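Coming up is one lone chain in structure tokens, specifically the form predicted alone.
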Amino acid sequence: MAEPSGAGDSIPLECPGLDTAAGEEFLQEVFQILLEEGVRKSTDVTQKVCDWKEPQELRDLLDLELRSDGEGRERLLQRCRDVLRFSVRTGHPRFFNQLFSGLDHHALAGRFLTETLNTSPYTYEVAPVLVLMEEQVLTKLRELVGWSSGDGIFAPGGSMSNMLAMNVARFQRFPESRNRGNWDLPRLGLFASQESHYSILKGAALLGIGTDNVHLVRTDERGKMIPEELEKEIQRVKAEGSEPLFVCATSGTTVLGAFDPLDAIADVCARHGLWLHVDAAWGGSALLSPRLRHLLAGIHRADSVTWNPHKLLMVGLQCSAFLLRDSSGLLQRCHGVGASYLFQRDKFYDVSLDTGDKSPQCGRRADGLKLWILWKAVGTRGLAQRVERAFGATRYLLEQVKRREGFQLVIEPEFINLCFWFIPPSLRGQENSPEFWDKLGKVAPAIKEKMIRRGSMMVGYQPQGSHVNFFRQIITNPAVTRQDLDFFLDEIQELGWDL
């Protein structure tokens, strides 16, 4: 037989290819810079947030061309300091900006482990470890909506998890639509609150379901799904001659952090035989506590369930998990395909440990390892602690609200989502004024912006429905003192002062 001829014929292969003793000493280095530039200068109080840069400016300073030839140790090194330098450190504790904050050492612990393992929790053969530690994460937060079995998978993200939802119910009332795509099928209907997340309408678009038939229900003042819209929506949906499927409840608005009243809806679906399922990728780490899990009274009704333990535990993006009451196998019927090189049922060990078909990835990240690991550290008390104190932190920033003058409640906040408006000296007293809401809804992204270019904190700001923009404070981070929340209310009053 010939010998392949090509280019890689005067290539050496009797050594290795690689330099592992001058990778090494690279890694002890970039350890170094992590620790001090990633951990502590991230988590350290008295330093800025961001260091902002103009895009032009910063494309600039990085010097991101990618050339022929490489570089040498010091100057990698020093690109890992700018990465670092520039970026937005969102383990500081006056980054209020998004449902996920801080920094826990044990959780980056289990990200670096991760990362140093390279494999894909598909097959028990390449990741024996991390199969049977998402196995027992999954079994526990299952345990927690209140199921004794059932099934789930971790998927890149909550939007992803609501999709499988999606995908799952439609396969469960029509399971020949997996082999024969929508075109048999009736118009179908999908139902989720005008406060729900908008995964919900992408997820209509991706899976062929059509956004037009994604039905939002009216809500309450508080943000709340109204059960009784909810039933005269699917009655309507009916008589204009769609099929209803689908009803996602939401436990935790991403705006307001309202949780919809899971039992009444639960008797909804269950009168008109409704696959319901709770995205509580917010608000379902409530469940870990026994003050709070009665936000999400009635959860153990769903017939699925999106969490996410990188929101409110400080697991670190991402980690987000589709839970199924059903053990009969649904999941797999519906996703696996049985890759004859992954997928080999005369293996030697139990198949059943092979995961991975469950899900529509193949490559997947161990997303549960960084979890078993902080469960590991702080226990389910520890973790419900967690979620006490970002509670109570949002209790005492409320009080320090509505004491403040200038400042003024959206709503009275049932979870941790704070939402207010601040009102300048300029102002106040025109609330009768034509402008005034107009002017109003101009103040918080100009109060952004100022604490952006000075680094001092990151909050975010919307509009929500008739309102204009008002600020939507987040307290995830126990690190967050005091302090940093009396510190919060000063500087945006220093920084709208003048406005």
Contents of the next structure:
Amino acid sequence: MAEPSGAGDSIPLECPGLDTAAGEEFLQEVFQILLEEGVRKSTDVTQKVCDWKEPQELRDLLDLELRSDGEGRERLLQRCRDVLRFSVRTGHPRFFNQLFSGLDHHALAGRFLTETLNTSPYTYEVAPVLVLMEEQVLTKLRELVGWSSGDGIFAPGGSMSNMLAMNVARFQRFPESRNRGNWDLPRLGLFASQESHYSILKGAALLGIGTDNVHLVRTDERGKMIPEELEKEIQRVKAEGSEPLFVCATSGTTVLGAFDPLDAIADVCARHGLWLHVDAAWGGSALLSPRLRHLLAGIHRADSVTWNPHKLLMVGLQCSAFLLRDSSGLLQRCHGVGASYLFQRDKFYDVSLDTGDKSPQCGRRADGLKLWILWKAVGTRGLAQRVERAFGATRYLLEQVKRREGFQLVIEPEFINLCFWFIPPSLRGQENSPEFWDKLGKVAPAIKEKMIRRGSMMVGYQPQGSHVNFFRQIITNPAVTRQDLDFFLDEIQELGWDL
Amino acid sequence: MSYVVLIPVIMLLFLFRYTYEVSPVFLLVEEAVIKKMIEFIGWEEGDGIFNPGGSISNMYAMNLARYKFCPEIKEKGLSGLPRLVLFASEECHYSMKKAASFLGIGTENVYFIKTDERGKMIPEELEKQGSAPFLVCATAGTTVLGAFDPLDKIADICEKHGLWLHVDASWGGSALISRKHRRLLHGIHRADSVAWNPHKMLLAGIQCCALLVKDNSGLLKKCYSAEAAYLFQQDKFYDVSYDTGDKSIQCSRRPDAFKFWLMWKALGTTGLEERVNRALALARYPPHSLEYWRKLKKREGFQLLLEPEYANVCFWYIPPSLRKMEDGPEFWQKLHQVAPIIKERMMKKGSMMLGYQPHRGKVNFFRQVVISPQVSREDMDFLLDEIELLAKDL
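Would you generate the structure of this protein in the form predicted together with the partner chain, following the form predicted alone above?
Let's see the whole complex now, leading with the same chain.
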């Protein structure tokens, strides 16, 4: 790097160093692009879902290099267009790839607001509106869980929420471990189902508990944790000298969409004095629907819950709530250090509003605002309708899958995850041959590649347990219609026909 | 060019950055930005990831260093192992404590190394410590005072004893972009990991935080991966080394590098450098802004804590009624009450905001942080005038 140039000595400081007029004009243009190329095109069924490019080709197209000099307005506007063009349109009615999809205009407005405010909700002083909104939203979510009081905070993702649960559970049992560490603690035992999200493992590693101490409990043929197996595991782990601490039940597993039997699991936890955390990141939104909430019967008995409105409720990445039944300040005691430059006690307002110290984060995004605005826009009823529509769409698709030749269900879906194989004509009737499964495992990747290159739709596949690659179809987007669902099956058929 | 422009683009795409399949543009952009940041640190190559916060970056670094020290901990946990300790300056960010607690290390096992009167870690004090830490954390730009630890000297000690050196440059890292001021971080290339938050000095927009790692052998991935089959299938039709999401503790992640990239394209390195230079010119003590400091120093009642090295201006305002008072506990106790009152008044008036805090035995003082290119000399003068006005009767 060159020697200090002394350029700083001649900086004019009398006027602002930013051309706000030009900046605002640029913004106006970008908003137009966003509306046309972003909002409209990304939700338009006549557009491609993705415009596949090989990584090197895409690198060249994007001209990624960061240089000394800035670029002109037109070039930058073109860059914005390029980004929209070469990115996957997750708002497209034929994007079924992840546990989220679709675009909600009110939530998007909430997200724009949050970005424009550019603040961190650690204190009331810095983010008064956002702090109050977060509290309100968390209260409402807790109500739906069945708690009339409690605590919580928004976290950057369900993985983090699950880790917060683990940490609070450990702190509750061993309060000194916060300061002294885990060194003198007994080996702990964490339990989750075989179908649980991998963040439990990541959390165990990060928290210094160790992935070996995560015991995965067997699930039944529907992907649900078997409570008797949980009991057995706890006994086994105790006999080995470890101290069971934490059970994570999943309401809506990632792949199969299964719901663990919460009441029975809560019984086991109560018997052994274990912390019950429910990972309802995916399935939590079923609580909004009077018809579907029975899937989470017993959730009020949990000690903590993870719930991600950015999945089914389309609120926008990220929005994950960590909810805690305790209202004695456990969360604050577990995480708070009372940094004096943020959490002064001599402020002129009620400092209990400064909730930021409850989080292991310092700066945080204000993820509650977009959910609050969405909720205001559609009401609890509107949110429930959304969940029920997604569920209804899945039922329709299920019927069709059962009717069509060549489509085989992996399991009967309980929720919105529709898991199935497509068996191309060449393999039909050969179910008993030894290479059948091997060959079938190659079908989904091949169809996936074709659909991506064509840009017609996207759906995920994965192997699971002893099952070879199967498709996992997820519908969350209320813009999805019957035609889209029919198209989905037709397309799989077409792409997979001659395999 | 405001950061605000660029963020809506990401919002729309609503994308999770774990695989190339779902998020091709953002993954490549993140890769390019990390590469560029690494260049500025001075490494030939390296690795990195964007995180939801500097606190999380520090947590990552702590876990990474621990993993390097003893990879078995990932599976076995800490129970029954001999205690590990880490060192950080007494001015370090509180996230070091939160991270130590979260990781099961324990806040007691964070040893705070003494700092000098300028808030910088004293290397000799570091050397004096008896135990061997698995991590030393130096801070480049402390939160309150804006102090920069002497990285070269600290690196000497770390090298000598084979210790992982993490530099928390969340705040000060952006000085690397300025040819004039990068010497504040001289020696940073000797670090094993660096936290750097462009959402602070560079206005990239909350959040935009990177953890950069010198190791290029895939340590980050080995430490963090869980290889979930539903995301990281090995039988994809493209080169799956692009699916970088498994380096993270998160599953879904926001594409925070993008807004930084677009802003960099708009301003160029030169434009970013001008921003940093301008902020520091307003806040620091170099000759050309001496005028401001003369005002501050000469104005009765304003007393600087120390000459700012970066963009933190820390000072007391001593109202007229206390000026004739003798130095002593009563004086300081009364002075302690002044800042909160002025703060309340400025907020109720809505005319400006700056923070105050007690710190290391010093009573409440103001901390003005200068960043925005919209701030002009007039705004700086206004701050002084307004404080005087609000405190007239104190």
